[in-house]
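Just one chain follows, in the form predicted on its own, and it is written as structure tokens.
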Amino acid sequence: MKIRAKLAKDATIRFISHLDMAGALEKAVRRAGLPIAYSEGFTPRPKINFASALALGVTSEAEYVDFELKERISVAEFVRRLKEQLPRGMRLLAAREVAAGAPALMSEVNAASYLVEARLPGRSSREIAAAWEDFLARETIYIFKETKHKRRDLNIRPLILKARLTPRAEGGTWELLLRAGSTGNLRPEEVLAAFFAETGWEGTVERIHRTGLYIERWGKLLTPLVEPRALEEAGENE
């Protein structure tokens, strides 16, 4: 069987890499007892898999996961035992099973979104949403991407879905939603770091926080905890 479970990463453990929260979930589950499924091979691993990569310094409250088992038990059980060793800054929030074919969910999301914080000395409130209007109005917004053997511009205005400032005195408060996954994938901070330039303030990020992963289908927004039916009613409503 397979179950889907969604993970909170608080801000004591922001600083640990993915690997190590990873990691750390892996142990927590040999604790828990729990019938974990192993890849065949010279180095089995177990089946455990992320939605997600979450970049080191982010916290989160949407860390979808899926861990498929080797026995039955029920989720009730999974949740119990599983919550009574994770670490402390990880917390388990949901979970449900689901079909033990289902589409891996690193293929399925594909859109997430974010809660950040940044701090942009001398500017008032009325400057700084000013100039985000202006930034969001614009067709191309492009960054450089780098990689081990080329160096290429991206325009990222496709890839903003929706945004939202909270401006403030020096500051504000940024609510992204964002493409993700095989389809395009966008970080947080380098929306930022493209506004900063674009504006040519000097800005810094103090807080990203993710609040959500999605599936998009037909227009619409569904956690990866949705049921399957739910899924196909949505497309049958368009």
The other form holds:
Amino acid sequence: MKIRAKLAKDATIRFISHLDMAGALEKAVRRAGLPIAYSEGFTPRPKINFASALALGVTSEAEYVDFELKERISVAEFVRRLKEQLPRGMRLLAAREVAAGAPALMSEVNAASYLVEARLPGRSSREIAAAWEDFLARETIYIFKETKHKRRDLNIRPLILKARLTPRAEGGTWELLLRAGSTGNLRPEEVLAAFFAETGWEGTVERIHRTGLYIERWGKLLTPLVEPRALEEAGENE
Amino acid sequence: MADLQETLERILPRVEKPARYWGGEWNEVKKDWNEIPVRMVLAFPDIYEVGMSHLGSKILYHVVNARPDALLERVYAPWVDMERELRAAGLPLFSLETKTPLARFDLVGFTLQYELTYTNILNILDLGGIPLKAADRQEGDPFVLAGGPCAFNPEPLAPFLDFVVLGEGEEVLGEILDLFRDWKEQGGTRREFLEAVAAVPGVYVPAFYDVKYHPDGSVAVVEPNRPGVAERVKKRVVHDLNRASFPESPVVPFLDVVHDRAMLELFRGCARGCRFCQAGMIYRPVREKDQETLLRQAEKLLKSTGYGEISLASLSSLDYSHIAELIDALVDQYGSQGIRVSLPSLRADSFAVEQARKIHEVRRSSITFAPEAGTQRLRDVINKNVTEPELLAAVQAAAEAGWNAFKLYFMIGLPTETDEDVLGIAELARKVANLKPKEGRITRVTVSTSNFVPKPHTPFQWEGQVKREELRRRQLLLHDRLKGRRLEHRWHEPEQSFLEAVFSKGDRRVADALERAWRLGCRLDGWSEEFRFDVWEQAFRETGIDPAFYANREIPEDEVLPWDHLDPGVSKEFLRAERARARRGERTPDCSRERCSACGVCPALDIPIRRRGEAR
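In place of the form predicted on its own, output the structure of the form predicted in complex with its partner chain.
So here's everything in the complex, that chain up top.
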């Protein structure tokens, strides 16, 4: 069976990398004695798959993880046992059974929402709001993006799905909904860096918090847990 | 420490792997600082990933934190980026658990695992706000202590340490903490505590001993400078490991550390008697845990940590009396749960290959054997009792079991070594590469050569290290002969090995060069990217210390050794006799299998002499 869970990564463990957090979850699952399934081959790995990697330093209240189990177990039991074994800073928020053949989270999730706190020393609230409005009004916003495979100029404007700024003197809070996953992935710090570059202002990103991961389908935003193929549910409501 | 916490959160995003400095791992013990009278920090003088892989530290963490009246927190050497940030922010080095600056602890304990971590000790003290020299510490400053294998010659660190603990720490540390708690309650002076602790068996207070030198620079005498101090300090050992305190719930790091697995210690000591090996001498005698104890401990360890691998960690794990049964039982019980059993090193024989096969090490990685020397003559000199036919049979068996990459470990510069022995390494490697297994094939043979470092309390303690230029010539000689298909040669640069020898065999005068080198910026010397030999040369020059006197000089057997007043239980007569046998190419059998070799350790420590597998 497959159980999909929603986890939080709190500020106390924001300095733990995504890979290390995955390792910690793996160990928690073993301590909990959950009947996790293993991959085949010389180095069998437990079948635990994250929807999306989270950068070091970023907190989140919406990390989705699929667990493939080799025996049936109630979702309530799964939640109870795993909760006891999670390290401080990792919280299990909700879980549901999903169809065994449900597509991989990683391939489904295509949008992510964030809260970003940034500082812009010496700038008034009004100045910041106006500059942000101009920035968003542009049809194209190019950034230089370097990945393992290629270096290119990328227009990130179409990847900013929604944005709302609450400005204040010398900074503000940005609520961003950005394209994520294999169809184009934009990180919030890239948006702010482009904004800083555009304005020529010295700004610093103070805090990034992921508030949601979504499957955008037919113009609607679904969370991976209310996705129609989900079956059984436990824990807090979405 | 709200300020420290805030500053830390500001600087951590700028350093590599901030989790090294953050704590909060599973099974971390965080006690209420204000409720606990005795506060100690265990300082591992290397980076987090190395320190968190060290079994001894896990044991001490457990032993101290199990006491209601004491706490033990952790600190590791900061990497260069973190040191820069700490100094720039004016932030003192702090413990991981409660983020407390080191200077606020009662006791700061270092483990001495490796000579090239010594500058890190000075750096940790300095960053922690603690006066470097014991003599400069005032009432209210922490006591700085040290233990571990290199504590068997702590003289190069003597001015920096308040006291040193010889041997296994789990029992004696308890006695020290008892004493400390009482002393603190009664409000005694620093001097009073040091006098009290010096009376604890296994504890050495360097300041209570004077060293006199001959005009030629050799040590004339090391003697107590006050009454009531033992002339020789004897090491401590745990007599029954089955009853020893065992860390059932070790801290589980978030970071991928060097040994990221559960560690099951099968036994202590090793009776093989390799004459170059300090661990083989100072950890004697062999004391095994019962199989029932081990299976019980394995279960608790895996349950409390969630590790997917359990390593059988001992000096020569396959020498455990019931190793085959133990491996069978572990594989039987945990194999189906996706938990692997692993062995840290293998003897070069087919029994070893058979055991490795059972735990599915095949194709996971290469397989490593350590013949140590290239000819039978030299292997007899060092008492490494493996023969060429045994090695070739082991490789053949391993290749047929499915391994195809082989690593062979050797040392260059062993006593009596000639070019013939050096070239013997190449010949042996070639024979291994040319083996024709019935199934499978040998695709790669990697020869790894380190440089021999003579160590205190071994039969080779009197030997001088071969000079650097000569070591390099021999490494290159071998390198030329190891060219060829399937052959690969890796070797250590002689400069680091030279410095290891200086600090391994150094006396108290070497401390000046150590401090100078640290002031000139040396640290993390065990990391080749940070090691700066030119700066070390400058430090020796400026302090007027001749490093070759310590590293390269052969010491006459009748000369007083800087570590003669420290007693690992193995007698000096035995070491002398072993050296003579080495010169004659005579082997000494494993005392736990054949006859007692009369090293003296069992009677010295009041431990009954026992054969392998004999009931206690």
